[in-house]
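Single chain ahead, written as structure tokens, the form predicted alone.
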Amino acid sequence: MKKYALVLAAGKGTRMKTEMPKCAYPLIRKPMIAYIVENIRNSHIIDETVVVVGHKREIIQEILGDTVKYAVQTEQLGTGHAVMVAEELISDLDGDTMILPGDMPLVDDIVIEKVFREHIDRRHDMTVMTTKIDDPSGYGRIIRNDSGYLDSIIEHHEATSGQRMIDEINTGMYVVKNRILFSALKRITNNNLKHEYYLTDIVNILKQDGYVIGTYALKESYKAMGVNDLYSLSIAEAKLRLKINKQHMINGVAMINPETITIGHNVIIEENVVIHPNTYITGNSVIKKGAQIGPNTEIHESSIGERVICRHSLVYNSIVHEDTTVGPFAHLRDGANIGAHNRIGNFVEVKKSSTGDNTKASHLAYIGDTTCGSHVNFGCGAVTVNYDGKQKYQTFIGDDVFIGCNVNLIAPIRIEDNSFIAAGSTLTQNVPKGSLAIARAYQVNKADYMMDRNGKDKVEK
């Protein structure tokens, strides 16, 4: 028997006041949706997910690429109908479905395998996952009876003064039984005050039917919190930030002033690492043993190697090897390489571009399209000159050069191994192996220029 997730997605979040579907907004520079995919995946309980998509659905659909099953809703007419439109994809009709909403990134892997098997467990036909908020607006509350169990759940809209008071909410995550799931869809109405088919009427008809409808109350509530506009997408991140924090710091993470620090969810760091206030690490980055990362620092989708400094810098798509200094104020991106016992400095930028080892810049130098050996020295004011404003060209520095400050690399070239580049040269020929190259112009000193140009008496004084 297959065990499902069904993900709702398909809304176009209004309340975002933003063009791209709600789900595919990113928290901590990763889509919502995507956490709550990588979720399911990780909770080794479902076997197939689907995700139902419609408005901009192609944007979903370039985040989680073909990892997921997709059924389109073309109109949004509630859950219920959105959950209607993936049963041709629901084929195991013995087998057991999760349904999640796509704007709760919060929840887990951990949670999602409790509610799946607290429901196949019990024997549950269906299972509700509930949970307390101080404040339970907007949200469907859960109506029990007598003896505690679960009665109904009523809309926020649709519910009395009395039953507002209450602070059990439906949270919009359940589990059910595939062959009675479907068939109860087809029996609800949209005869309601926003005349949408809701998924939670089949709460009741289920009961009529004699099926045993239970909860799991979840007592982590804010992993089921709902992000619907942008002030609850701050809190959602502050919570997840500082979840992650705790855990690298747990595992011998340091982290100065971790309140101003964001970590990515994917992001690996190894121990001994201190992290300095403003810093930022996304993506799936890693930082390895012995690294001191900020202050004011921006690191995504890199790799950092051991004993690597890197203040006050930007570091994107990158490789830093170990034992490496990276800034103040240095920017590597678009798949930088930097080697071993480098120093890239003040206002240094490479852009695709590999150094080899004990290679330096350290400051005010531009380095693109560009392969450069081991034990490179780059002059103040160094560029390599890779675009002619319609095409970019590559620069090859082999091992031993020197390239003195304010020298210009005009690409395609080649510098060999053990060259001398002049400061102030622009090269526009290829330098031979062992050489000096020198590319300036004459300097011409004219006498007594400024006393003929503005006479005599006003040079003197």
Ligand code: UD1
The other form holds:
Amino acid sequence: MKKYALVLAAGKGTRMKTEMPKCAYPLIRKPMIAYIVENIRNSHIIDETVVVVGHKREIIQEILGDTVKYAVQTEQLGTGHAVMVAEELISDLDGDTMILPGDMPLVDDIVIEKVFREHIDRRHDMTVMTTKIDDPSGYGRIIRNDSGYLDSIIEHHEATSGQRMIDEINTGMYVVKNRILFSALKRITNNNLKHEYYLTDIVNILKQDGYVIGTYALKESYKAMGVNDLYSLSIAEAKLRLKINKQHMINGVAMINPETITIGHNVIIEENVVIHPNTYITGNSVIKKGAQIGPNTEIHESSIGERVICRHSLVYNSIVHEDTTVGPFAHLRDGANIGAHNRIGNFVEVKKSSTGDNTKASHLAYIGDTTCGSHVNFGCGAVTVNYDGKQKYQTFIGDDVFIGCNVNLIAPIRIEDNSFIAAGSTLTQNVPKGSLAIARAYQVNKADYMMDRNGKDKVEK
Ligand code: UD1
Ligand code: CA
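Can you switch from the form predicted alone and show the form predicted in complex with the named molecule instead?
Now the full complex is given, and it begins with the chain already shown.
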């Protein structure tokens, strides 16, 4: 008996008032739909996941790739119709299917597992997850009979003012026996205000047929929040941020002004790390023991070594090894790999380049497409000139090289070990090991020049 998850993600998300399909919207730089599919996987109870796609389906399919199966809903005729189009893919009729809306990103693996288990253990034919919230407007309301059993679900705009007072809502998450799910769906109509096929209408049909419909009342109601517009997206993001930050703080990560700190779902932060305000750490980033990050720093898809200090800086797709200082105002990107005990300081950009240990670029430098050794000093204003307007070229710098201020290294070029480049040089040729390279015009001092120009009086004043 297979256990399926069916995620509904075909809708446009009209209330978002933008073009992107709603379920592709990111929370902390990760699409909503990716959280749902990841949490389904982590619940370890689902055998097969099917996602219903439709509006701009290529965007959703690019996010999820081949981790799930897809059913295509070409016209978005309602949630009931969305489930119907998946019929062929839910082949084990003896199994059960959990239906989840693609706009409920905060539901987690624990809830998914609990609801499914309860459905099986209590031998329900259908289980509806409900919750109570302060402001139920917009949600379907749970109508119970006098004995407290579920009677029906009424959509907000179909509800009477009395029914709108009910604060128990339909979360949009259900588990249903496959055998009865699709036969009930064939009997729903679009005879309602929105002219849509409402999935919620199967409750009435199954009840009339005498099936057992149970409810699972979720206590942590925020997890059931549906994201319908950009405001609710921001609320969901804030909730997620708080939850993630709390867990890191409990694990031994200090956060100064945590409400200004955003940490992605997949980030790993070791103990004894301090994170300062206005900092974003996202993607599959790792921050090792004793590091100090921020304020005003963005780190994405990067690994930060032990005791690194990274202030007011941007680090994307890069690696920084232990005891290095980054910033203020440094930018590491596209596979920068910075060695241990480096200093990448004020207004320094490093792109697609590596450095050995103990290398320093303290101020105003650009290092691009460069392989650089250990104990190298980049003076203020040093630039690897990697681009001629058409192509990018490589720079090689050995160990123990001193690069003076305002040096241009015109790539492709090799600077061998233990060499010294005089300040202000523009080099177009390789520099052999142990050499001094100077490539600048000689200085000429013309005596009494100003006297000749302006006359004796002015100069003497
Ligand atoms: C739905 C429920 C409502 C519940 C709420 C919980 C129905 C009729 N209503 O309302 O009772 O309280 O969720 O958040 O089910 N979708 C499709 N194809 C469609 C229509 C929708 O795939 O034709 C997808 C959407 O992309 C979305 C999900 O189904 O991810 C829910 O649709 P949405 O329009 O947001 O439903 P609600 O009005 O919020
Ligand atoms: Ca919704």
